[in-house]
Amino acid sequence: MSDPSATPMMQQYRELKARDPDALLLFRMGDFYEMFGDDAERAAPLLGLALTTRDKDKADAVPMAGFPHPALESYLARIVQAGLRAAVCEQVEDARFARGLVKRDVVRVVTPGTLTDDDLLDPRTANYLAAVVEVSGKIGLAWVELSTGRFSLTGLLRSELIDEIARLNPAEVLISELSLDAPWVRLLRGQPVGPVTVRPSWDFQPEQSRQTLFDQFGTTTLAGFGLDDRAPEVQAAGALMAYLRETQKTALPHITRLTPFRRGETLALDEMSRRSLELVRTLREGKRDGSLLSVIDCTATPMGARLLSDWLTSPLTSPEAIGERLDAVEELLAQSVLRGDLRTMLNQSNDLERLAARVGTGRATPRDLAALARTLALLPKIKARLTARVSRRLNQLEASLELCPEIRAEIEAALVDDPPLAVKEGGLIREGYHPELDELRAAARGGKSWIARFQAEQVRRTGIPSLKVGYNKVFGYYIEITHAQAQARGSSIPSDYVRKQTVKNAERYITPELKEYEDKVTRAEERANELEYELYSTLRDRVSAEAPRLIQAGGVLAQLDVLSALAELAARHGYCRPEIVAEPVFHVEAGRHPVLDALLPPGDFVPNNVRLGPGPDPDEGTILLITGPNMAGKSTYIRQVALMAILAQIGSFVPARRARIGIVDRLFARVGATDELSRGQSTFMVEMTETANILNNATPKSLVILDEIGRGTSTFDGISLAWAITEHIHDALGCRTLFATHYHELVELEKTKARLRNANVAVRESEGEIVFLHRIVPGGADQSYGIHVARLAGVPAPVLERAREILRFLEKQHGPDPGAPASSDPGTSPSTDAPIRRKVKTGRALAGSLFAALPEPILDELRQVDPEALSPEQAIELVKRLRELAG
């Protein structure tokens, strides 16, 4: 509702603000963007702006804050990083021709998920906008990257949503206002993703969402994209498109297709497994540096870097598709000259996908178009180098690489080689491109030449050699004569000189003749600038119509970049091509951890073999139980197995001498302990929840990585759980599993579980010191060397000595309670009043209960008893005797 006391400008501001109350309205006023009222008070501390007031002498003064218009992108970045929205309001008519108040309108709404400008984006990371809707218990998920036009969708179970959100890591998520109380929304808000934006429910309605998509793609059905028009994910996609139209205020010709995401075609990774394995960011600091992605990323372009990240978070499960990628990588590895040529040309290219998207949204600058033309100029050379390739994938890329020669020709013909950033100040268009523009420029240049001649003529006329013709934006052209010369000449100043301005050391004059030529020059320059902008806009619109072809060419370059980068990775670090097979095996010779191998000095990392699944050796099993001391490398070993599986299934070579890897359908990594106190969950509760996920969802083709399961509770509870979990994996699941543990008792399982094998980390002992050899060898470890590790960590000597005393008693058949108070006499041992439970030494002691805390004499007596030969009286006597032995 308008305020009758407000000025026309403030009424205009409030009307525009009412359209999107939640967004900060950046209101263009001349050379500044201003914010008023609540927006100013909210934005000033966030952006470091001075908070002032408009009409400060009035009682109802309005708070105000602003910044110069050239700084828009930097302030937009800070607004978006804070998770806020910004509505950019521009003057949509020339103030020179406005009658009354200049017309203004919101030209775009910038949100975290709708960024397209390079200054606001990480060039090597996708910036997804996602939408989620629930229909009859099924989840529809859609996501789009506006900066490239990639638009995908999938249907999910409720339990799968958070894992997919973790994979995408969207910058913003849209939900319906009707979903606010849904349990999955509460889980979604707890994820480390961008803001959750609530949208009107009608955007998600089936008919409305379908029609929005039909309008975008010019179809009457989505069947051509392989989609069911009635699927929940279609409703999510329609809501996404409605949001993009509302925020972008323009057509989106670069979004041309919907791509179904088939979860069954990719290796499934839950949220915790992604985090534990540090695929794209580190677990502790959340940074890209130190992750697997940072180590394997040898890409030359931002397009390739984004695609590599997509591949890494969605490995394939089709041996044929993986084989196609591996064939291409192998060919590029073998052809080092070809690989070098391609990488050199890719290094010279620009981000064709995002350039095309900015063109498609009408926001491309002249420099964007020039960069696009330079990249298109590389395409014929790249295509020529791809001819007659052996691998199928490289041949496909060559065939699908569109050169777009007419687009390149139009840009090169129209634009100067190094155009300015501004679009309305001239200097964009080449000489000879447009006859009228050339005439206007000639007139402008001719006028300037005339000014020079005019100055020389006035010097002769007045006899004042220091007379100059100058120019400023306020007065235009003027004749300047110093005070000294003016006083010396006195009345000899020509009568047609009209004094216009007095400055410190001179007088400034104009003449009718000078003003007449000034008008001609000014009009010619203004019309030339206007015409250049018109020509540029026409060129941009022409290129915009070809945005889909440009994005398609960018996609080809991205694939080529990733494949050549994987070949470069293999060449640099000595990776081998894995043999990908269907049967569930994992046979690796001299395998290495890809991250540590790259970060350590060459040759420092100790390689190890892995043998899991059926093979020629009858001693191989599907479960490898790994024991050994802390810091010796158990966790590194099991992690490297998981990372090699992922690398193999994205089509990469792997860090090993030889590898034969069976397809993994799901990979579970329970590595390390993560407290979830903010969610009211203890470390142990999280550990058990993740373990339950594994036991309920793993299949015979899965790969399970377990590290120290059960240590979050008491020792005997932990051992019991670890034992039972291992048995269940062996007996019920049968999947490939690596289990690193400190529970040495579990090594007894090898005696009763045919497909379980023990391994340990080799240690060399010398004169009371130990050396970790980081080699995995067969057999179980007999001790953990925990006290030695504690010494290395700096634990005080008295604590270490007390630990050794307790350990000596624990290792005996019977011993004292380690919790009993220590004797005050340092020469004595701890109290022996309370017995302790001794370590179980054989699997036979597990009959009846998992761990029976029975003294050895009782066991000996029981082993000698023949139950069939006992009379009732003898049985009673036996029980009495056993009670006496038990104390």
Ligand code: ADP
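Numbering follows the first chain given and starts at 1. What we label the rigid core is the largest C-alpha set whose atoms superpose within 1.5 Å from one form to the other. No experiment lies behind these values; they were computed from the predicted model shown. First, how it differs from the form predicted together with this ligand.
- Asp20 is not among the residues whose C-alpha shifts by 2 Å or more between these two forms once the rigid core is aligned; its shift stays under 2 Å.
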Given for the second form:
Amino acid sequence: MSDPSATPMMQQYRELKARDPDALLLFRMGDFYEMFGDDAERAAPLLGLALTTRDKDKADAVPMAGFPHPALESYLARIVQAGLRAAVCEQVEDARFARGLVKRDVVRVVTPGTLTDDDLLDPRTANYLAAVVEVSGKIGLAWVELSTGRFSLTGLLRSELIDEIARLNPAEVLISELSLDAPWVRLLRGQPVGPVTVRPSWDFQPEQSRQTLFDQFGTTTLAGFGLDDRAPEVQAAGALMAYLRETQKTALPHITRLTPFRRGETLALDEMSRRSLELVRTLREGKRDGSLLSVIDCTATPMGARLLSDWLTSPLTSPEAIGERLDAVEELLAQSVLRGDLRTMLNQSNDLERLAARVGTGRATPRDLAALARTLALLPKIKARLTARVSRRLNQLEASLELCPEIRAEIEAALVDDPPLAVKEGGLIREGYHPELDELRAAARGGKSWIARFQAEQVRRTGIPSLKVGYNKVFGYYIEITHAQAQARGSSIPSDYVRKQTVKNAERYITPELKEYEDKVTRAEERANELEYELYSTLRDRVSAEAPRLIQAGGVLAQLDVLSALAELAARHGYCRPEIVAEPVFHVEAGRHPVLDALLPPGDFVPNNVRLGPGPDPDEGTILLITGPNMAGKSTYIRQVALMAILAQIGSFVPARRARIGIVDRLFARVGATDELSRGQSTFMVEMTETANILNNATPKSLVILDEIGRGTSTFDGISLAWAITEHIHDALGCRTLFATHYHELVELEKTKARLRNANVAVRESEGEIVFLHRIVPGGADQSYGIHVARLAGVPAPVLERAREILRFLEKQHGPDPGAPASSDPGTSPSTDAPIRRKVKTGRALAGSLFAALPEPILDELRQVDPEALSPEQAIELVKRLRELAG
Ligand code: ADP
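Right, and the form predicted together with this ligand of this protein, after the form predicted on its own?
In what comes next, the whole complex appears, and the chain from above leads the way.
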């Protein structure tokens, strides 16, 4: 790497760059961070920096771009947002004392998955770093949030990886260099997650990765965490830890535990269902606003907001665990004063988890420590409010809330009330904390009276009353005499005055006595600042050793926050406590869609009942087939069922008057067209893949919601598939299912399928206008309102007129719309033995007539005629028929 022609500094640069060639090296030079070469060329356009060259005149001029050092954090934010890594290189010795080239080193590597700084993180969103490894066909997955120290892992099948990644939504994923060509890596790269970072295979090796973890946790086995040391996920976890060590360059005392994630204990949601239900972000824009999370999030702290998001992405499946949360929510709902008090205190507390993690990574500022102490000061009050509660969970939280009084006392004793951000410029440590510091400060301060005395003495000596002693950073202390005074009669400049500087109206002098004094003061100040820094570092290290306890306290606050926020949610929107049972039922009275209900003016949302699964009425079905016009509210209805199941299983109350919900083990939601096309697959292919996933994986305890399956193909295919899929769900799976469709033909299924019920959305029609009542009522829909809806949507009048004409024609040709009068016209409805036969006709008629023949049906008939083969009688017959057709 050394290049004889390069300057020593450029050699130093290249050496540092070679250590981590992928990261942008931010090279500190004085007050600037500079990038060179390829880095400069890559980063300049991205960061909006001017690209210049170093050593312009030489042949081997190097491209260069830089920014002033105070802007570091904002540029780091942009670098990681762009999915890049940055290595921050500082001058690690004081340039004043350096002999020759000042020493530099990389002090931290900032990557999207390893952020800890508040400025770079969204306080309400977890920022996960994940690692994936494949060992003999099995996948090991580990993930950590450096900013809170949470570290989890799980083993998976290859086919399960993407669903888990979708749940975690990591900011960065590590893979081994050996996995580069694995098919799952391609899938991973297709996900909307952060960058995939390739790491040495060594980090993932079994012995190496185990050793890294043993070192971190001070153990010789991982059995204490409930882990098998040889599990693939342990290798992923070891590689994660190695990466953290390498990028953070500090001990990480706040990472104290590995938590195995047991997926069987949570409601399984595949990636597509998760996205289409818009649990934590919207489908189209990927924003938090408009998601279920955004409307149910009443938390008072960022810790609570993150935990709620966590709960929402992993609903529980154990009735006991859910019941425990519900009990706590119920108690906090009933005790509104208690809830108010707790929320007020939580509101005042800072992000204890992230503060503790910053302490742990050695990056806490004095302000962080002060915030920590202020939050610790709230804990005794919170604990006191939690004593003697009824619900088990609140009692547990009370018991496990550690107050950490000695940490608080230490910080309060050492730091001033409102400390500065900088650690090396003094002003951090309280008076009276350390005798030597107090003395040094007195020496520095004592100066004021000394200067006053000195100034009076000089006025007397020179006879110049306006003589002043001043101070500036460049020259230090000086005596200032205006030109006018110097020339005035009776004044004289003493011989020990040394002229130092001439300014506009005055001369500035120093004397040996003044300089000697200055040295003393400066030395005292410098020494005081150094001592303050030492005292601060000691304090920070002591607090750092307690990081695990602080994180634990933060975890308690987070839970308390989520439980009181769920109670607050129930109070604000009139939610009810769901009765959670084991049998597969879903009985809801006056249920609402949580998001739409919150967005509409109060009372505008039309509540609906849902009855699925065995109930008091033996006639209850498990499949509900909802037919009806577009825009009537079908999707809203079926989505609200899925969202209520999820809310209930995270331990939340639900938007309904009454709810009895049987535990759902897996939830499949296939709703609405999405952006699949951009992923290079046809809509229909994706839809069928997802349907296959449902048919292959649903159990009798699952909940399936399907919206308009079969839309992406011809009508004939679509109806046949929808029909067969519904039959299969009914006959073979028997799980709770809601199916919204505009294929009216399917209503016939009710006749043969014992557990299938038809429903439709009530619509009022008057004078050609239709009003959607959004009320779900029993029975199949009886008209297609497509043209009316098109008019509402602003489709031009001539097109609508033409559509009506075509519809009239179709009805004349084939009888009325098959979906519509099925019940009033049993003669033409499909025989249930041969359901498809009539659909064939309908399908062909729709496709053929609409797109080809319809504009000129007479022509079509004519085209089919073979004039040579016609007898005269047949010819006369044909003319008659054509006349009839022409009306
Ligand atoms: P569909 O799936 O039948 O095409 P949607 O469920 O998308 O219809 O609903 C269309 C619109 O109707 C929604 O955007 C919403 O504004 C409104 N809507 C649906 N259900 C209700 C309801 N229960 N109460 C009030 N408005 C509703």
